[in-house]
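What follows is a single chain, given as structure tokens, in the form predicted on its own.
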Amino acid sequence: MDIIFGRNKKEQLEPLRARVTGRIPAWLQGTLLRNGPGMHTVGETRYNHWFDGLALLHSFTIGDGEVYYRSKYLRSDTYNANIEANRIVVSEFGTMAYPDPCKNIFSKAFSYLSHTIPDFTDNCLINIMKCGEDFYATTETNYIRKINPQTLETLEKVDYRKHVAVNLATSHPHYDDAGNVLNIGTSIVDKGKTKYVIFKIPATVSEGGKKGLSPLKHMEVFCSIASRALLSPSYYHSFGVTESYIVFLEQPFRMDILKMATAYIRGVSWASCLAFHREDKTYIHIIDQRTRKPVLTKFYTDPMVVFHHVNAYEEDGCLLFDIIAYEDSSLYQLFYLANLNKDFEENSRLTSVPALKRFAVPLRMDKNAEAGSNLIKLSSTTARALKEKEDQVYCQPELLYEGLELPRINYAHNGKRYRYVFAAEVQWSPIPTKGISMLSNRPFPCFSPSDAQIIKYDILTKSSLKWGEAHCWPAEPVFVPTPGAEDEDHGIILSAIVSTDPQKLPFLLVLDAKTFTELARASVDVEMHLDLHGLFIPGADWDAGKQAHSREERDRAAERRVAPRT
């Protein structure tokens, strides 16, 4: 495993052409854009998990049935500081550091109240954010980073506590159809409240005739929820949204503020303050987009850990919602660099599998319903709402499939019925399982999550499609839309693939979407990592994709410390 999470990836600042083989349908232009860790060692230290890794951009450039590929770390100022000290010198979530390797803990102390809600890292390395014209680097901290979405240069850094306050926020926002950004975020101890703040960032400004300014200046705050622990708020991931309704799951994976203020001074990591209550509920919020208020009907479930909302729709005066659910928090667990070694199949035997369930809650209630009753009548599903008090509902979801993560859909179906889910299939078993691989349309032993696959899954017939094929690791798989299509299906899916074999080039992989047949195939002689999320820019500038840098931005990047591999 230590050639996929161990080491350290180089940079490949010019673009490179990559050796197709097959055929990229003509009408695929654009640049699909991903992020992830890269780089786990600086000097003599190493981060404690693999999500704490400084941020790898990296890039496909798609157009006239060729790919150019480049990648390149971003240049936050968690990657310059720790670069220059040649050790990491800036906290991430796992790992705590210290400035000065010589402090104790007296000198510690010193520092304790600058500490108590710490200035979180910059380093952006969870996904691709579009905003107006422009896109950014996001994690899951207050900062956020611009980039260029061709020659992947980091631009300026925004703070968003300058225009909301909030010191975490998600990396999966949603947008609508005019482009305006939802997300949401946490507000920590604000005047002795700590709440669930959701925010809404303009597609477009325009004052006074001027156009082009900043949209990220007029962020306007869309809603708030009272975290249930003032000081133990949820974690999360992302959450869902339908035209007409907003869809938060408050879970029993919380932070523990008081022990995330001692941190520095005990020397421990802010993960270290996360924790799972399995004696607790999930709390089920609903908003409405159109008050901007919650439904006042308290919905909840069991204990679970969701990272991954699939998508959320209306039918019928219910509203349903597709997530991917945990038992535990035990898939943090895993990601450990210490359990990322030989050992990882067994480990990653005792870590609970992720499903994919369906929710439904009423969005009214039916006050002459007897207690104990099913509110939910649709013949769609096997959720069940079950009334306890007048304003009391639990939540019992359907059980739809076991063992995919990293969901994508066609996004023009967000928020709307929908039927397909394109994700990349995990088991967490060392038991070898049969896989297909369409390629060859033979089965192939597959140890699963080593040998992944990418899977389509079809939530009307309960079928799937599998793309698998043997030491290789799938990305998240992008959907991209035929132009003019009419089937949901109808489009490509687009997936960076990573490899065990040290003799097998890593590739960007073309798959037909509706029949799950393979395309093409672009591979790369580079040291491609495993990323986390992106997206793909339809139609980006082809030419700036395949340019070389300036020569200002190559003597810019010789005099910088490029990672060694180690």
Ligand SMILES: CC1=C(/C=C/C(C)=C/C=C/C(C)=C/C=O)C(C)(C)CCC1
Contents of the next structure:
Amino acid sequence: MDIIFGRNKKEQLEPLRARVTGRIPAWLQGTLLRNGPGMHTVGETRYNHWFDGLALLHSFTIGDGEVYYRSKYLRSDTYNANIEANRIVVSEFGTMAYPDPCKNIFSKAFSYLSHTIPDFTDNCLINIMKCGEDFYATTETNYIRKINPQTLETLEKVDYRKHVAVNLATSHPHYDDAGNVLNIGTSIVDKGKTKYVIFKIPATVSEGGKKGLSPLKHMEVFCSIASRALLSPSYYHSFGVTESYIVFLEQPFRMDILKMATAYIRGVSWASCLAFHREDKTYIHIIDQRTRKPVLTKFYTDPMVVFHHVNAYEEDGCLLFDIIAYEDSSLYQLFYLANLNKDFEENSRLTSVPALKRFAVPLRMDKNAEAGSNLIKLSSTTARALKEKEDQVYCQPELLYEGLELPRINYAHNGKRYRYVFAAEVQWSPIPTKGISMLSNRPFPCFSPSDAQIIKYDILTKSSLKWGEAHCWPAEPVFVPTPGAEDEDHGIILSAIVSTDPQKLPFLLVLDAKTFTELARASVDVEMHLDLHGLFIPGADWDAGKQAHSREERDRAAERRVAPRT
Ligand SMILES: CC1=C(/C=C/C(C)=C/C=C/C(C)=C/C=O)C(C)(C)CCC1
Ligand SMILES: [Fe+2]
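Right, the form predicted on its own is done; let's see the coordinates for the form predicted together with the ligand.
Complete assembly follows, chain above in first position.
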């Protein structure tokens, strides 16, 4: 497991031609650009958590049936400071770091305290966001980093706070048909009011006919939602949209602001300031995009932890939304490197498995409905919404499928009716209970991973198709539609596969999205990292992608030309 999770990966700066077996469809031209943690130790120091690792961007440039691979570390301020000091000097999610051991730690801590919330990391390791014509590496802090999608070079650092009052923002924005970005962030103790802020970044800006203006400078607040608890806003990783609404889950997995403000002085990580409150509810906020206000009915459900929304849409006066839900926060526990690097089977136990669940929320309240009655009359789901009071509804989901994560859809169906979920599936087999869970303090059913595959789940027929191979770890499957496609699943699936078998090279897998049969694979002789998220840039200048060298490479080549041979 160390091969996959714990080991630092080398960059592949020069585009490397992959060995293609099978046939890549001729129409498939573009670049699959992805992000994830690639470096877990710096000098003698090591990160505690897999989500701390330094961002390693990688790309597969595809065209004329060929594939070229390259990878490059994001040259974030965090990366540069760490490399220069040859140790970890910037704090990440699961690792608190101290910039300068020679200086008085306390004076530093006091200056942090006076700001309440310290300056966060710009190690943008989670996803890639498209903003107008530009691409950004993203994480969940207030920083994003512009990148060159062809050369993977790191460009400007953008601070969201300069444009909207957010200290944190998700790495999973939504896009409308015009390419405008919709995202949500948390504004911590801004004028004493902790709130969730939904903001928009326009795809294009033109002022007096001037082009090339930065869309980020034209961000606007779309609406905000007050946090239930001023000092403990919810943690969230994504949200949902339909054509007319936004779905935001205020889950009882919360950040303790006071703990965060003193974390540095106490020598504990940000992760330790997050806690799951199983005695609490999950509040379902539905924001009407037309009025820019939350609907007044209070919808809630049982406590849960959600990272990924799959999709949401409206049907017959109801809003349906699908998520991957956990019963507790054991996922974060699992990704501590100490757990991942030891006996994986033994240690990677979850006290709850990721489950695809469908919720249904009534958009119009039946005033005459009796208390206790189910307001959902759809034949397509068994999800229920029980009226409790005039303005209070308890939602009970329909369980669709257990054991999948990293969901993707055909994005043309985002916010609209859809049928297919593409995801990574990890089958967690139950193992005999050995004791009491440290997380929940109760006897726990334990699960250990037994099999990893890519899955296409059909919500309509409740059936699935799968792709899997021995020793292979699939990444998030990305759907790319065939040009002119009419069917939702008319296209291909791309996934970067790494293997635990040292004899087997990593490869880009190309599947037919309809049948889930393998069309081709492009193997590369590199140590590839297991990534998190990314996107496909269609029709990107294939020749340029194949040849484009970064500024550094060009400089090195020039140096080689002038340097006398010794
Ligand atoms: C640094 C930092 C954070 C980073 C969180 C990260 C990096 C989360 C990654 C989550 C993933 C990858 C989930 C996958 O499902 C917080 C807690 C937002 C706030 C404090 C500073
Ligand atoms: Fe994610």
